[in-house]
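Take a look at this one chain, the form predicted alone, written out in structure tokens.
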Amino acid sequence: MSTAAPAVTEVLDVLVVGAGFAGLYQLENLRSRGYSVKVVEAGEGLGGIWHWNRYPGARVDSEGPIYQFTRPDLWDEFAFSELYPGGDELRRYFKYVDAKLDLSKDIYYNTRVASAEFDDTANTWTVTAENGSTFVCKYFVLCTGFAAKPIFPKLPGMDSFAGINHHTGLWPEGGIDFAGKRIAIIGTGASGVQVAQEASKEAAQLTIFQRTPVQALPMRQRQLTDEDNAKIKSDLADRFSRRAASFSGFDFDFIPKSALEVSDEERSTTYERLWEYGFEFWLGTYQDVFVDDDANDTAYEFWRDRTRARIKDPVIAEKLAPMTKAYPFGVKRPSLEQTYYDIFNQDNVRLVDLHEDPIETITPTGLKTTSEEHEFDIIVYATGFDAVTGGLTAMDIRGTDGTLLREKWSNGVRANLGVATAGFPNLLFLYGPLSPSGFCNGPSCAEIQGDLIVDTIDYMRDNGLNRIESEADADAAWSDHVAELTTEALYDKADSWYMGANVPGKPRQLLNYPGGLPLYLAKWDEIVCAGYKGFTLS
């Protein structure tokens, strides 16, 4: 997808990896306050995971609106022409922002960082890129984002397939013809689900591969009308004005009451309302639905009864919404989807239980599993990703004594805030592990936590500081808050890529900061107004 970028070489106050919502941010964020800032890119244009997402039906599962920066002159502007738009809309959008704010001057695209390095003497970072840029910075930020290193399933005989094979990660930019083809699909995450709904549309035989089963919610997508995009900005300063105070950075919050509580007639009322409206059913709902298991029991119920009778085959309900759950509901990242479920009512979708039947091997003309040879034309890989520290340990970022950021990692994670660690000084990452990352809206982690780090290196400035380094108590002390506040949850009891429990090896640990947006703010506010406590600064 990408094309040779000649190699420069940069001496900068700053060096920005990711040009996403947050590495965007960062960069017209830091330049406006006077700033020499460069992002480098690994792909040949913005958008982040936006850029890369390109397979069939590939759609943001927050409502655009909200799912976009804050700036007025931004999006007084620009209208989405769905409620959630897709990524060739998204795109445009990045597109748009560029043109406003020029941004593209200051972005180096097709350069991928190989290394970095830290000078202990000159408290500078020396980073270079495979095609030979070097750059040195006084700060080096990463915004690498939770989704940039795709993983593959460790099948013998992958090389050995004679069709098409695609990560959905890494999907071709022209795109694959699906009319008429055989087509697997192994993995039933969020875009196993968005693949599924297109693929199911052409295809002469589509069969899902599920390892486990998604707990879809509906998207209830609909186009937007002049009406509708005028009626959305008329109070769209207000719903962003609410982001902060809620636990993941969306204009709604939880239920202030258990599940409970509550009679069965109102708890019904209220899951019915929460229903239609994408994310609120997940991120809406009663505020013990995560922590406690009879109150996870009342949610799961209810999206089982509802997904259930969408779904004619008894046997086929019973895999993709058994009646009792296979892990807590919500407790996984659900997906939204428009037809997900009714597609296994066509004759020409299969669904496959790995459980039951497990894959051995990829072969030339397809896959056999414990029980069957299936002949194939495309097999699409639904696989996820090494998610949230992927992006960070694929780098060799080697810090003061020589130990690569992936060597220090290897045993978990242990990072001050989520956004620094001891070793790696004037090394600062968003959207990071052990930050609010995974359970907040993208674009409210961008510019909520990314003016936190801005004004870090503006105190730095002010104060005539040239390093700030995390101290090993401190990132130790942050990540037992996150342990202890994962043991009062329910996240531990799934196998998700939240747990890291995707990859191979991988240690378990729950990646992403749970205990929402304002207490994580609480905790920076508490951290810098003892003068930047837990950080060595000199």
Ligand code: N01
The other form holds:
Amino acid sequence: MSTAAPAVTEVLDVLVVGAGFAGLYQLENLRSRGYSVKVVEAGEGLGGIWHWNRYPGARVDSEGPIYQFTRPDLWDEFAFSELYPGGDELRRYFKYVDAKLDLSKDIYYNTRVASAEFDDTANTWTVTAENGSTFVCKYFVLCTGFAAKPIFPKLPGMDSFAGINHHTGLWPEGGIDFAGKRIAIIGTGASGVQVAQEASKEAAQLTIFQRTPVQALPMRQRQLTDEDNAKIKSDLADRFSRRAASFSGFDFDFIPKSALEVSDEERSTTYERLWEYGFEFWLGTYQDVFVDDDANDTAYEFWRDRTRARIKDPVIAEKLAPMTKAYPFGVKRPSLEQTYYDIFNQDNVRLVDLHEDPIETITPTGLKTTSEEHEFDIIVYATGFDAVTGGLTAMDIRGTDGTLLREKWSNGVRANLGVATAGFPNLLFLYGPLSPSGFCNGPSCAEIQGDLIVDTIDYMRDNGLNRIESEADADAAWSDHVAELTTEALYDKADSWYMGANVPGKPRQLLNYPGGLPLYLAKWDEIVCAGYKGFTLS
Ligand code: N01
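Since the one above is the form predicted alone, can you give the form predicted together with the ligand too?
All chains and molecules follow, beginning with the one already shown.
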């Protein structure tokens, strides 16, 4: 296994950043086509988000079996023990993939990229890591994922807390004992929901600080027997084959009807059916639920009534699932939950509504809201990520005119097809801003968008070309296309990481491509068939 990068400069065809699904797919595919390629990874193991997300209860909250690589020699020999595998099992999966494909020999762990500069004459990037190692590469491929940069709230006194405090995305490897502790969780997104479910089992007192209610759906978790796995595998290839035709890279899609054109009876039968799957109540719903507010109301009301029925205290029920929707259903990422709404019926669990009682300061013994002093042993920051762009702009990547990528995007992202931007030749990013990214099942887009990147590098080699650069007009046109699609949907009606709205000062724009995977792929085809229209190749 490679550990940290070498002290000498290494010259490569491709340097990939990030050893999650996307980076590993690039490594395996580029390597097999004869390129010299290495991956640099900040963590000390592979798995990307699954390397870092070690908080109690961390598990995939997308449909289980379709959340893996599609190579038959990989899925055929690996069996998950749960429909929605947990972090430990996903790390076991990545180790298995590593052993099968011998990936680690080409990965430098504990190697975080600090900066990169483009050599305009040689058409190469010189990339420097924080540990001082350097690489010269023709193509610099960023696979940092959407959640590489955790964010903390800016609260006075944070350094003064004498207990244990961690962000969910930076959880210590050995774990933290929750038994008998007084625990605060700040944030109620997917991570907050998952850690709260676990903490509620053991904590002496768990206090959950909510700013915006999550709209969590039933996970429908179950253990998988050998028989279940055999059945899953019997039609997995077929399920994988349907991914590129669906909006989000799953094997199912929206119902091609309006929620408003069907009878109340049909809609309610449909919602009952989708509710039994949980996840599909979100991405398998009527096609206008995220577009038309009235259609959206029908889904919200169903979700609200099902959810409120589980919460005994009507005051708490109103905070968790308000009668009047706080924001349209499903335009912030709904988490999948198992016991989240039940734990508020327990004596050891309390909800604090931050709109009524905001946090004023963190204290040495806990935190102080406007109306109360709370004492805690542990504070969990489940406050999310500078999503989609944060991992990219954290590096000092300098383009041809000396501008840093983060400066270039300081007033909003401009990126052609969500994979390249003018002034940064031979820099390609996957799962990046203005591509399907956060709307797309991670492994699906690692492969489907990943193939487009590999094919582009092949096209360059096959045609004796050395430099590919997006044109500023094409960046603007793609960004305008995304903005126009955004106005046709309801995403802008919520303050979410999808909109960049969870990070103070970040420009508000939809960071994921809202046209769905099939339209995105059709746009790629159009551009490639026109000889990479909108890119300058030389
Ligand atoms: O982060 P989030 P997350 N004061 O941004 C609150 C994926 N994921 O880590 O909604 C108080 O969703 C914030 O409040 P508000 C999944 O795609 C996947 O939970 O901004 N509160 C919100 O409640 C998910 O969507 C898995 O008003 C503050 C919470 O913190 C994405 O990762 C598992 C605050 C942040 O929620 C991110 O989820 C877990 C402040 N200053 C996550 N700042 C898998 O299955 C923020 N909040 C892979």
